[in-house]
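Next up: just one chain, as structure tokens, the form predicted alone.
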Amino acid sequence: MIINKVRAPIALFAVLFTLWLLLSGTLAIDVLAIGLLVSFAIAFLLRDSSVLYAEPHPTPIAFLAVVLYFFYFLKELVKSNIMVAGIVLTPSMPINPGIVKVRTRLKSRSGRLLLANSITLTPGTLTVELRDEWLYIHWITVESTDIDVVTARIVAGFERYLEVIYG
């Protein structure tokens, strides 16, 4: 746990400074100095609440999983947008909305949070509640209420990559 307390602010600093570099669009010394100073100050002030940034495993396979996760998410995003557009354009509105319960195998708080947000960002699903290993999801076209079937349909694809990233 001590390693996480030390690693968390360093990881937060790295994330903040990387974002600063990407958003500033310049490598001028004064801009870099301000970015370093602001990133360090924020990381120092939030050192006790930044443990979430230390949870990913910084391994080459985890980096590959991040890239694959990104492409998987984009694929799911496009598929769900097309599905929802088809529902909206169909005069009969073939929906069967409801809240389903799914289980995640993820142990990491960050992994669970990213899973819940990924589900919410794909049209047609909305994570309503995240409690321990259970997620309650509003699904625009409920196909089943069986926890294993719904988990396989909504969660399993995302989870496959998140387990590698977060362990």
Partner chain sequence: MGIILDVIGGLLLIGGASFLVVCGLGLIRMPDLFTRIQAGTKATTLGTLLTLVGATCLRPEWGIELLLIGLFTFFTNPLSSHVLARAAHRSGVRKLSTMKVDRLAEDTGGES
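Hand over the structure of the form predicted in complex with the partner chain; the form predicted alone is what we had up.
We keep it simple here and write out only the one chain, dropping partners and molecules.
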């Protein structure tokens, strides 16, 4: 945890400064100096509550997992959009909505947040509530209500990558 105390504000600083660079869009020395100063001040003031930023592992394998996760996610996003568009455009509206419960193996808070976010954007599913390791998911076409079956169906694909990133 000592390492996290040091790493978290640095990670926050890096995120803030990158955002500043993208927003300002110049490399003028005065603009850079203001950005450095403000990012440092914010990272310093929030040093105790920035633990979230140190949760991903900074290893090469985790980085590779981030890239793979991103492409898997894009694929699922396109699939989900086409599926929902298909449902909306079908005159009979083939839906069977319900809320199901799944379990996640992820321990870290930001890992669970990312998982919930990803689930919301993928085929016909929407995270309604997060309670410890349980996620409650609204599913537009319920195929099963058994916890293990649903977990394998909805969560497993993302969890595979997120487990590498967050451990």
